[in-house]
Structures are given as C-alpha cells and as structure tokens.
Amino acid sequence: MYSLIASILIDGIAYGLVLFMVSVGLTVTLGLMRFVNLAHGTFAMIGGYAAATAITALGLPYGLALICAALAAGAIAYGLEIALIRRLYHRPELDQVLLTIGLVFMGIALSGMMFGNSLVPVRLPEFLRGATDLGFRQVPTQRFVPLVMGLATLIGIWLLFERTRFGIRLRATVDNPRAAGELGINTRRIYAAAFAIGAALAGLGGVAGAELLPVEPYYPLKYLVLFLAVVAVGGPGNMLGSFVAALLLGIVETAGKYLAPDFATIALYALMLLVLSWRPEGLFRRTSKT
C-alpha cells in the first residue's frame, strides 16, 4: 500500500511538474496579459521538434538542446507577437479565440509537413536512460528531469515577475497600460518580452516531458483542455495558483491511472469541476499590486 502511494506521488508530481512549465507562460498570457492564446501549447511543440533536432541532426548535447529549444520557441512566439498578437490585445475574446486557433492548426499543417505525422522522440544522454533504484520500486532517471527543471522554472519564474525591474514594469503594464506608459515604459516591449518568456518556458516543458505528453503533429490540440485546465484551477495570473494546480491535476490522474484507468480522465475534469464550481476564480485569485 504504501509503495503505492509512493508510486502516485513519485509519477504524479512529475506529470504536475511538466504541466506547471508548459502552462506558467500560458498564466502569464492569460491570467496578466489577459490574451485568449489557445496556441500555447504549439510552442512546447515547437520546443520538443527543435531539442530533438538539434540532438539528431546536429550531434548537440541534451542540455544546449535544451537552449535550443527555448530560444526557437520564444523567438518565434516574439515574432507572432509583432506580427500578429499585439494587433488583438483589446478585440473581442472571439477574435483572439479564432486567431489563435487558427496557429494551432497552421502549427499542425506545417509539424506534419516537415516531420511526419508520427511521435518524434527526444534522444536522452546515457546518465538519464536507466533507471534509479528507490527500494520499492525501480524509476526511470529520466522522471527526474520534469522535477528539477520544475521545481527551477517554479524560482526563476518567481523571481523575475517579483524581484526583477522586468517584473515590476510587466505588473504596472497589466494594472494601468497608459499610466505605466506616461512613466518611460515601453509596455509593446514589454508584453512581447512576456509572451516570448511564456513560450520559451513551454518550449522547455514539451522537452521535459518528452516522455509523459509525446511531442506530435497534434500535440497542441490533445492537450490544450489540460492546460487551459491547470491554468482555470490555479487562478487566471497566479503563479502559486499554477503550480498547486499542476500538481493536484497531475496527482489526480495518476492516481486513476493506477487504480482505475478507464475513469483517470473524467476524475481529472471532475476535479476541474468541483474546484471552479466551488471558486469560480481559482484556487488563488491574482491580486493587482502597485
């Protein structure tokens, strides 16, 4: 029993750990920038095509394919910002809605183009491909890597939106654009600064979990329930909310995994259910700071 509950634990806070990096940027478009970006989840696609290319084809190291997969994912996500996004900041959600979508299935079209319609694995290094013996059971090493590079995004994310000039010029942008703009800041720099962050932290998340969410043509459409999921539970704009979120969710599916996994899917959105049915605004609610 309680190897068990060890085991849920174990691969449940890993699971919630890759939907906390993949969704944190997906809070930040969201919840502070107050963006319907449905597409989300084509920049942690974006970032697991790029590691594993550059793994493959380029002969890199795991950890500069990393790099590579964060900067490939924020730049382009810098890009459509410029190009695209800013010009829907204040339309209507419908029109954010359609366009957003619209990349995810440009996103599908061109992955399926350039590298199939099939799974696209992320080639491990040698230290990360057996397994770690923990007495009740034997884990794969690689699970550890969604739970330091989480539990890293967790800080980093923290301290660059609450100690950081960045953070404090993002939060007065979000509460007051035109007051903040009258004060030096140059707040279209500083939305596309934060989206591309957004997406190069998904970016990093579709590498770590390579393994529990596949990186294929459809993977922005598979799971966008899930992270717009995770994001609704944890509380539009909270960071904490997220992270809770992810790991409540990510536990909870699990856990249905192991002990019934024809019903792990409807508990999880059960769940969704019951938290938004009881607090409509999330777990943590987002409070404007000054």
The other form holds:
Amino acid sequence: MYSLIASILIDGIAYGLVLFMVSVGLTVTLGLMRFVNLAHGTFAMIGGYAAATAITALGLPYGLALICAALAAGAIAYGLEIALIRRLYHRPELDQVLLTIGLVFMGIALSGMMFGNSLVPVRLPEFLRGATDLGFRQVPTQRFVPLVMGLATLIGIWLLFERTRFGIRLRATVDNPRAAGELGINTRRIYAAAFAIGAALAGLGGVAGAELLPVEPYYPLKYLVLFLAVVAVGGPGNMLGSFVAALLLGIVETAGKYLAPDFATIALYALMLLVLSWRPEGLFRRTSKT
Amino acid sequence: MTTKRLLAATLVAALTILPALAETVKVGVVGPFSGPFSGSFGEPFRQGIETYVAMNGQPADGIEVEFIYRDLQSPDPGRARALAQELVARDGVQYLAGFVFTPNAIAAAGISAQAKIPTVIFNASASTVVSQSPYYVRTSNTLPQVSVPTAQNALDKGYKTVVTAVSDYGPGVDAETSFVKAFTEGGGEVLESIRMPLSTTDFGPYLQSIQLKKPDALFVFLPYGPPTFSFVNAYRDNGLDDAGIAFVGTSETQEVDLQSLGVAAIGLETGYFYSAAHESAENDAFKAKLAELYPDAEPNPATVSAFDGTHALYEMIRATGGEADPDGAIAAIAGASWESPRGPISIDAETRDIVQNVYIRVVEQEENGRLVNREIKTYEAQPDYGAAQ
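So that was the form predicted on its own. Now I'd like the form predicted together with the partner chain, please.
Every component of the complex follows; first up is the chain already shown.
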C-alpha cells in the first residue's frame, strides 16, 4: 500500500515536472503577456530539433545541446515577434489564434521537409540512460533532467521577474503598457525579450520532455491541449501556479494509470473540468495588481 | 530547312500516335500522402509502387499503367467512400489500391463491390476487411496472423505468465484478443490485460504496475512512431529487462522506427512479416532498387506490402490483357503465389487474403551502428487466424 502511494507520487511528480517543463514557456507568453500563443509547441519542437541536430550531427554534449535548443527557439521567436507577432498584441484574440495556428501549420510543413515525417530522437548521454535504483523500485534516470531543470527554471524565472530591473519593467509593461511607455520604458523591446524568453523556455522543455513527447512535425498540434491544460489550471501568468498545476495533473493522471488503467486520460480532463468550474481563473491568479 | 520541318512534323505525328497505341490502365491509390501518417505509410506506399515499376517496366507490351494518387490523411470513412467513387466515376480507374485504416477500407468496399473494381489493400489489417467486397485482395497482413505465431513462440520459449499491454484502439484490441486466445489455449496464463489510452505519453506507471505482477513476459501492441518510442524507452528505463520480464511485440521494431529507437531496441524480440534483413536475392534486389530511387528511404513492411500489391495489380492486368474484366482479374490473383522480398507468399483462393511466413526477429546492432531485425525463427505459411475463428 505504502509502496503504491510512493510509486504514484514518484511517477506523478516525475511526469508533472515534464509537464511543467514543456508548458512553462507558455506561462510566459500566454499567461504573463496575454498573447494567445498556440504556436508554443512549435518553439518546443524547434528546441528539440536543435538539440537533436547538435548532438547527432555536431557531436556536442547534452548540456550544450540544451543551450542550443534555448538559443534556437529564442532567436527564431525574437525574429517572429518583430516581424509578425508584435502587430497583434492589440488585436482581438481571434486574430492571435489565427496567426499562431498558421505558424503551427507552417512549422509542421517545414519540419517535415527538413527532418522527415518520422520522429527524431534526442540522444541521451550514457549517464542519463537506463534506470536508477531507489531501493524499493527503479526510476528512469532521464527524469532527473526535468527535475533539476524544473526547479532551476522556477527559481530563475522568479528571480528574473521579481528581483531584476527587467522583471519590474516587464510587469509594469504587461499591467499598463501606456503608463509604462510614458515612464520611459521601451515596451516594444521588453515585449520582444519576454516573448523570446518564453520561446527559449519552450525550447528547453522540448528537449527535457523528449523522452515522453518525442520530437516530430506534429508535435505542436498533438500536445497543444496538454500545454494549455497546465496553464489554464495553474492560472495564466502564474509560474508557481503552473508548477503546482503540472504536479497535480501529473499525479492525478499517474494515480489513474495505477488504479484504473483504462480511464487514466479521463482523470486528467476530469480534474481540469473540476478545477476550472470551481475557479475559472485557475488555481492561482496572477498576484500583481492591475 | 524543309528537311528539318519534315522531321519535326514526323516527330509530332509520332508523339501523338504513340500513346494511342498503348492502352492505359488506371489504378487509383488511396493513402495518407500528407499529414502525420505520410512518413510511415504514404511515402512507403509510393516508394513500393515506384520501385516495382522501375524493376518490372510495364505489365505487357501495349499496356501502360497509370497510378493516380489520392490523399486521405486519417480514418474518415465518408471521405474514403467519396474518393473511391470519384476515382471510379470521374477518373475511370480499373483498379483501386492502398488504404491504411480499416474504417476507410470498409467504407470503400461498397464502391468496389458495386462497380466491380478489383482492389488491393496495402495495409488495413483487421481480419474482416477482405470479406467486405468480393473484389478485395490483401497484400499486407492481419493482426491475428502475426499475433498467433508470436504467442506460439512465447509458449515455445517457456513463458508461463504474460501481461498484455495494448493501445486502446481497434488494432490493439484485435492483437490482444488473438494473442490471449492463442496463449491461453496453449496452456499459458494471462495475468492482466491492460488497454492504454491512445493519447498516453508517460508509460512509466503501466510498466511499474506490470513489474509488480512479475510475469515472464509482456505482450505489447502500439501504433508506430511516438507511442512505440516512448514505450520502448520506458520498458528499459523502468528496469523491466533487468527484472527478467521479456518483451514480446509484433510491429514495434519495424524499420521506419527502428533507427530512432536506438540502443533501447537492442535485444527486443518481435514476430512480424517483413524484416529488411531478410536474406534472399529478391529482398536484395528490392532494397538495391529502392535505395537507388530513394536514397533516404527505409525498406519497411508498408513498402513491401505496396511492392507486392503492385505485383498483384500487374498479375491481374496481364491476365485480363488490360481490359476491364473484374471477375477474370480476381480469378487470376486468387490462389497465386510468388516470392516476395519478405519471403514466399500466396493469396488464399477462398478468402483472397494473404498467406505468408511470420518471422521471429531479434534486434541486433551491425558493425556500422545500424540496427536490424535479425530473423531467428520462421513460422511458415501463416493464414489469417481471425477469419478462421
């Protein structure tokens, strides 16, 4: 009994951390910036392809490949922000949906042409492969990647947004762009930087989660609901909320798999339904005053 | 100047007359040529057809085959029927071919039966498909056909207890049903049958709870691509191999996925109908031509199914001299047998379904680092056990 509960918690938290890593970027772009960014998965996928290429074609170590993933996704997002996305911040949400879903389809076609329609594995280094023995059971060694990265991201983003000048400007810009602009904040640059950061996090998540959500052209569409579920349950724009939501969804779905295998996926959606009918704004609302 | 003009005129005349001399037989091919299934089915279909045509030319003097490809990305019975109808009524095809998903193949059966269009099924692998139209022929496989010998092999290896874990969709349920039946009839015990939702991404918990049951082996059926990749990794990463729970699969290590599975796949044992490592002159010739036409292509079960399907089409076209004679065409292919790249195959005279060897293979790494399905055992001339039930 205790080992069952322990197993549910271990696997649930491990899965929840993967969910957190793959959707944390969306918390920034959709949640904080309030831009309906359905192309989040595209940036995660770009990160995954960048890391796979860095490892397989260039022979770089896994750590450097992670940096490549974040840089590639961030750089492409920065370019797209300047060229397209910044024109839509003040447009209706439907326009944002149409643009970003268009980006998703372009991403599918382009990645299919460049990397083929089959999945591309992000090869793990020897020390991350196989199982780690916890004494009473084994866990996949790779799950330590999302664990370390998830905690580092949570702390890093908190420091960046709450403790730096950039963070203060970003929050000011998001809350009241006009007042922020009049105070001399370059809101355009702040937005572009924030969007790039969101995409870079997506890129990292794409690599960290590649064992469970393998990189392939249809990635952005296939897992879109999963990303949105985490952000919606957590409360848009709240990093801690996304973290808690991801762990909760991970644990509930995992419990479902252990206890009622055939209905595991329903458990996730049922939880989402419950939380959102109880608190339509998500578990945690964004704390800053508007 | 005049000679040149005369020459040009002759040339033009020749060009206009030539096509009229050859009779064109049109074949409509329905499959996912774009979208998420194009990599595992649409592209292999096209490659199989083109490779066969490149190796064999036209079926006979004066008969030319024209393949008309129609894109059908996903299971969509209404659209499958509409495409089949359009190909028959508007494009005037004499034959149909392709069909990845069972619901699509079943939906098009009405058109095949009513318009008497001989149709070669390249994939759709539920047992019932071929019986839906008297003009259906299949060159792929059925799930019972590969699951039953796989269960037999598990018994032969001395496995007493098994847990089955399949994706919760039609083919998964079929594979589970026929495996469980064959395994329990052979004296084995199935401890649990798990059906995992198709959208599952984290297979860890399933594998952990399977580990607690301590079966001798784990029978698996998953769709190609991401689910197979995640499952195989999870099997290794949760230590089931160390715990001595053998992996028993069918299509999981097929060539389109094999290289991306990587080292996690080494040692996995599966029962299936085609391995690219099959040793025969026919397979070598097939692989050589495929590599020449498509340097990046993997010889895959779907490629071979389309290759053999094209052979079936050629046989029917030859037997009927390119004329529309559906009953003559079916009579020519029912009962036919030939040497395929996969090994000897035949079309059952009664059911029009394929009879073929099922090979037990183990994944090995070659010196150049590539993974192959090495055939270690053969179950000869396996019928569709689903139809016999």
